[in-house]
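Presented below, as structure tokens, is a lone chain in the form predicted alone.
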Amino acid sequence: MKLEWKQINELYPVNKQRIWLNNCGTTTIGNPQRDLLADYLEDYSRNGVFTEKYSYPIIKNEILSILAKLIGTETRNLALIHNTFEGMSFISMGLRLTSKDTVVLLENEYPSNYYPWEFWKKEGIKIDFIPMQDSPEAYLNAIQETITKLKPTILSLSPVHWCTGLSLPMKEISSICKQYNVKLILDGAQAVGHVPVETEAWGVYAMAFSAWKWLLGPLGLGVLYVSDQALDELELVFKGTQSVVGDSEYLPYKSEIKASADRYEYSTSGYVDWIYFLGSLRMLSGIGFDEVRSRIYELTRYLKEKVNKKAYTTTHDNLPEMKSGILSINPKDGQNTSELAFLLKSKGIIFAERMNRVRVSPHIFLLEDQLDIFAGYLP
């Protein structure tokens, strides 16, 4: 039976008031997540931490099982953390770089994938940048040229550029990294749930991503992926109560660190966020992540055609095969982007201004008629 997207649309109350087109920034909550939270809080009000239905191991295992399948890994390689920056900092600090090391990033990368590496500049670490490009092929060529020339220790990047929406050819990039023995580290915030991610097949060393973008989760919850190699090599930045073997027994203090990635869940987590996140993951996995991605791309292509008809250009115009849910709309000649943004905001459109463009990113709870309304507001 063909999935009725209108049913998903009706599950999101925000659609009665706004057109939410900033899902690569933050998303909003739907009825499935809200109802699960309400049920959990009712159960918690009666049983506290002794609730059986929402016991810690059951909830954690279900979340990690869905995520592991989604990104091609095992649950032992995943930890639930707070945000991308925290995860990238665990990775960067754990590497203990020296002045012999070079880190390569994309130009204009999101701060969560810059500041953790900037820390090392005081130790003489060199940071180099891949200049921004206008196509995946151009990025691939630039990355090949840079790695061949610099032979860096680390390439840390996002598979999807957060400003332009360009998706990078990760399979080819990962092959280059393997050829030159470069550690491939990913900021997966704009990728996971949005484009296919294959951590083990690509040889990803480590990756961090947030829950509140394409995975429709809560603010303040993130995920850390650590490969088996990284688990063996990374030093633990923070050793906390839950980092050690036998963590349920507080005394005597323990010295043996857990062999799995949950060593990074160093203390008590925001458990209500876990319930929220599980509600989102159940909905998305129930639909099917392939189906979700296809719908996101379909909506983005539809939106691109609509804005093109209004004589606007976008970052996808010369890339007909681009699979991305992030579309950046260029202002017309002489048009003031801030004035355009003010107009759209006054109409209840939720989006972001990035690099003098209007950046939009639809998700599955939107319908084509809402995109028609958005396009109709464009002068």
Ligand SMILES: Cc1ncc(COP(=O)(O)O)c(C=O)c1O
Contents of the next structure:
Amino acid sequence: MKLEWKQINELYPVNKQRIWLNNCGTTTIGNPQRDLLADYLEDYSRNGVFTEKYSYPIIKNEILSILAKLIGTETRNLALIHNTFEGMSFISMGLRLTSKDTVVLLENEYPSNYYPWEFWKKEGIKIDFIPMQDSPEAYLNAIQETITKLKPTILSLSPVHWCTGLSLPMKEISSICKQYNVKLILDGAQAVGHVPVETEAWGVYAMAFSAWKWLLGPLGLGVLYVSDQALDELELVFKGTQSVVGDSEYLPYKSEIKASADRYEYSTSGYVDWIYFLGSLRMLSGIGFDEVRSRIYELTRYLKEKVNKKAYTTTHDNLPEMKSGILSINPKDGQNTSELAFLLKSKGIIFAERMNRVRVSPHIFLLEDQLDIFAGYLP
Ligand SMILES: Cc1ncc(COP(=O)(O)O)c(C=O)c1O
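Let's compare: the form predicted alone is above, so bring in the form predicted in complex with the named molecule.
Up next: the whole complex, starting with the chain shown before.
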């Protein structure tokens, strides 16, 4: 049966108030998540943590099973954390880098994929940046060149650039990393749910991502993927109550660390967020993640055509095959981006101003009519 996107649109009350085009920034809640939360809270008000209907191990297993399938791994390689920064820091700290190590990043990575590496500068590690490029092929060439020249220990990048929406040829990049024995670490915040991610097939060492973007989950919930190799090698910097085998018994203190990635769920979790996330994942997996991605690209292409018709250029103009849900609109000659942004905000459009462009990112709860309205406001 052909999915009725109108029905999904009706599940998101925000559509009555605003045109929410900042889904690669933050998203808002739909009725399926809100209803699931309401049911959970009702049960919690009666039973607290002794709820049977929402038993935490079962909830967690359902969340991780959906995610493991989505990113090509096993549930034992996943942990529910709080945000990308936290996950990248667990990985970076655990690597115990020294002055012999070089880390390669892309220019203008989001800070959550920079500060965890900057930390090691005091130990003398080198951080090299691959300059911004205007096509996936140009990125691939630049990455190949840098890796061949520097033979770094680590390449840590976001498969989709958060400012331009350019998505990278990850299969090819991962082959180069394998060939030169470079640890490939991903900031998956802009990738998971938005572009295909194959952690094990690509030999990803570790990846962290946030739940509240393309996965439509709650703010402050993140996910960490840790490969088997990384589980063996990384030092566990934050050993907490829940990092150890036998964690339900607090005393005596334990020494054996859990074999799976949930050693990184070091202490009590935010269960309310888990329920919200489960509601989102049930909805998205029910539709099918392939279908979701196709719809995001379809909406973005539609938006691009509308914007081009109003004589604006975008970051995708020379890339007709680009599969991305992030489109950045250049101001016209002599136009002031902040004034344009002010105008759009006054009309109830939610978007972000990034690198002197207007960045828009639709998700499946939007319809073409809303994109027409947005384009209609462009002077
Ligand atoms: C590439 C990228 N990484 C990470 C994040 C979010 O980082 P965190 O999960 O640490 O808040 C964003 C948010 O915009 C992003 O664009």
